[in-house]
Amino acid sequence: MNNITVKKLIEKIEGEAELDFTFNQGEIEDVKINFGFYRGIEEILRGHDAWDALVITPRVCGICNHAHLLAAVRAIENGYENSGLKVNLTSKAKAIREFTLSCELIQNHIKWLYMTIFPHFEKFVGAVSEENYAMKATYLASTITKALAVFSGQWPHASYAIPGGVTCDPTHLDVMQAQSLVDESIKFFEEVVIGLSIDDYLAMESVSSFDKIQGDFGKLLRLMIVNDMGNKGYSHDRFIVFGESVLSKPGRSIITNVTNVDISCVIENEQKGTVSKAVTYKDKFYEVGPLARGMVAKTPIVRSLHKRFKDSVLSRVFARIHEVALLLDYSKSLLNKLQLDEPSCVLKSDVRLTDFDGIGTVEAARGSLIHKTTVRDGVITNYDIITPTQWNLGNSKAVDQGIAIEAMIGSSSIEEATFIFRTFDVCSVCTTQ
């Protein structure tokens, strides 16, 4: 059989993506990948008043949204500084963005866990159980997400952020509310996910320690290592990140060796055939996400299992949930040091700059989410979002190929190739802006 294409709707994700499978002699050779939906936000702000962002990027998305509103806000307040106004924020308000963030990630990957990777993994492999995992994903996502309404008001698409703090001003019954949700949500994750207490899992750093782990993440890793998932999804072992948070600083990875970046090389390039564009660091194509996280902060357990499964699926799945053990753990850490009587607000709602350029950058659940802003008179005159699928599912040039698309090559079937996919959890509304 040779040079046969397939065309294959993707759908069950954010949006919807069309994959165009080139096969030969029974293996894919090559992948395009297309995004037919143009939303047109940052043509929208256009126009509008510079702290307007703040209420309209947190629609480019309804499940990060979030990592949306604080890119816009800190885009606001770089912006400000390179104009002379220094932001000094609070360590409440700090704290605060940060435990919000930290709950819309946990929802984010919980979610993507049981709605995406447990279903499609087990019908893949012909394993299909009885669970109800929408059930799992519903009570510890809306669990979370109600300690981040304590704080910022509503959850999806709110802007409690502002720049120079948050608009909130907790109670300690508010902090109490907060802290329960935050051990009922560690709960469920010890007893349904794990299997064990989070501090044990926190504190093992080897691969050689996998058999502790229990729970509905042990089933679904001793599934994987079975059916070869440790040798599935290669991509090129190029990692980054932008925005700088407990889970890592910015800097690259390449396989081992961890070096600075500087957002200026970040270049946006237009594609054929989709309404999405490629976004690459010095003309190459880098993975954005947990895995990548992990990588750039050296977290040993992450390193561990790279060292023997590299860049496969196993170590991306792994990665990312992870995260919702540190993530859990810091938010709790988090609400206990909160400052009640720090200010939440530090600038005057009357100061506003009119001229100024800034850039936010944010570690969404998916990888770094980047937002440029221009202001002119007061209004925005271009705005630009860089978003996480654009790094990881961005099409291949004639000298490199796209990060996905790397991984998906060389799959026998459209069925292993598109769950290699899903594993770079897939926006395609986030991207189509």
Second form
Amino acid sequence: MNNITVKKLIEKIEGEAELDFTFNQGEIEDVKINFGFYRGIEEILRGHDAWDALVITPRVCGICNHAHLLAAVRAIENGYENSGLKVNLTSKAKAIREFTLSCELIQNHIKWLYMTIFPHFEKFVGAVSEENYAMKATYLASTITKALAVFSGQWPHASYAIPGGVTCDPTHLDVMQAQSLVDESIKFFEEVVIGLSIDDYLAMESVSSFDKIQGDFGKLLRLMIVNDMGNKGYSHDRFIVFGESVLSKPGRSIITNVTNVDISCVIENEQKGTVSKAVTYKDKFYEVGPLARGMVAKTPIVRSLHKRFKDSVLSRVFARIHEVALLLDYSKSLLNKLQLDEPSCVLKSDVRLTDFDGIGTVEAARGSLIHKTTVRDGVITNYDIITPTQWNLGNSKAVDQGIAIEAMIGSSSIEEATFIFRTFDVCSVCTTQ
Amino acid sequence: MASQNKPKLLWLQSITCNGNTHSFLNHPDLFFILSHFEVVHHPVLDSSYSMEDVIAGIVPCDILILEGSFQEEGFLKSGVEVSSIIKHYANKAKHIISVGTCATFGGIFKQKNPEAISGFCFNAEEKTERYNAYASKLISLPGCPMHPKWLSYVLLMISGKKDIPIDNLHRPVELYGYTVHMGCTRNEYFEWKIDTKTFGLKEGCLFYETGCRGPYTRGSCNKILWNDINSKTRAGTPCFGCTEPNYPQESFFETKTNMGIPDKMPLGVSKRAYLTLTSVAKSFTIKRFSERLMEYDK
Ligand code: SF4
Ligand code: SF4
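Same protein, different form: I have the form predicted alone, so give me the form predicted in complex with its partner chain.
Now the full complex is given, and it begins with the chain already shown.
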């Protein structure tokens, strides 16, 4: 047999990964994904006070820390409910939490567009421009995280969501500050990213109106179509969503057929040669993330794109940037409706249950994030974190290829395959916790 | 461009969450600050050398920024011990900046294996065996994560060839001379010993019952605001003491007390001074502090 294996270190993702590519007659036949180092957050949590998860789990990841905070707080609230204490959040607390999470997704997606996709795609297709993409990325990301910090105190690594609500008590002045930061972000998005008004953009329902998209996103889409990215990177066309959000309800989509999900069918398995665990649903790999949310929610433009280009690189990239528009629009409406006279937190600070089991799910930037906590005598006895990247980046099993691996198989070059890999918005720190 | 003459900046990650990287990307003057340097390698920003070059040891380096906890053996990149990569560049560099509590003292990830994992030059408050070799060029910027402006201060001081005054743990005094308590909007409640009791209110201090470590934590979070706009305590979240050598401790949202008295006193304050002041403060009932700061429907 003339199989050759080539090792490649992938950097400038969140952390690093090592890929082993196996070629057969010039085509990639198999890939192994290795992540280096297990940091052991789940073990660190054992023996800590139940609420300490609100401080420690955000340190799983510097770019999606807020999603971890919200998964952690939901796990405790769910545990309280399972033990008989119903937590009825005020609409204000709910809206503030959704707002801050939306901001985090926006900063993530925009950094990914400008710092991962643009530079690497241009390099890959040999069309390198002199643009300072990182400046665009950090401008929008720091503006929107400032709006986030109005409520959370800081970003990264805030712990302002607590069982029963949020710790902040904003005034109209605070809300106004956040509003103008969101408006500034929308303006930048319209002028620089999409080159048309966000309302016109959101009114588009089909691929046939793609020509209207201008700006950097328009430029990228055209460059991708010319380079056949609508035909590259197909995976299993199976998608799953566990968290409830404005972007999607929970569910799974196979080809285009959407059905319900049951979280008890999720299984984590150890994998050889890497410290990350693979995750399956009823023994099959599913893709999570923006494309999954678009497919499960049946977002018209995502569906229209999928009809033509299936689960290709193009669809995957489009779905993520499309979320920026949806979330900017949504965060604006959240602030407009905020009821400041409602309580921020409905539980007194000394209300603490000591024995409970809870599950918290959140739609993070990269997909569904699940936290499970077991608390006895006020102390965490077990904590389980399943991150989005574990779904997308798991290694193949006998019956099924991993999601990203399936997408890379068939590529004729390492450059192409690593670019496909990057379209999954890889995060090694989350994968290895 | 005269980039050859600019100091060469190498940002190296060890056991980390990337939080300091993302914290620094929020700096409003990021590209102005970086324009003083040649970024030879950075975890996400475009840079002149690849990670493979870094691992091969061929990258020039004047300023080494270290992010993440240190482990002598068992943490590899491309089959090479990260500890040896760090030491290689630490020997070359003229300045070493440890960003974040992990790189400085060990931080959160130290908890996984406290025997083997530490900061680069400190293990919590203790000096590691590497300390002597690098002390003359070491600046510590603890914080989980560090504040972007703390790093820009150090970088611009270095590029301006100015000396950076530091304390015994190598923290710049201009940044860590403050306690987090200084500048908090809840100071009046602290003075009169009134805890917020319920989270989600702008009134009340978080020191007495709800876990705030601001009065004994060094850091300028309430002087140099986060994201230029806010801080934990202003947003009603207790300070967790994330800049301190012994971070993280237990029970972040509760104050450990002994017969009603907080176990840990504000920095430099004796129990006697504290108790004297408390009994005076508590002997008065001040109406304003039992009311909301602002009433909307009067
Ligand atoms: S909340 Fe913390 S930082 Fe603020 S006044 Fe009270 S003790 Fe000081
Ligand atoms: S307020 Fe305290 S916990 Fe928060 S960043 Fe500052 S030192 Fe760290």
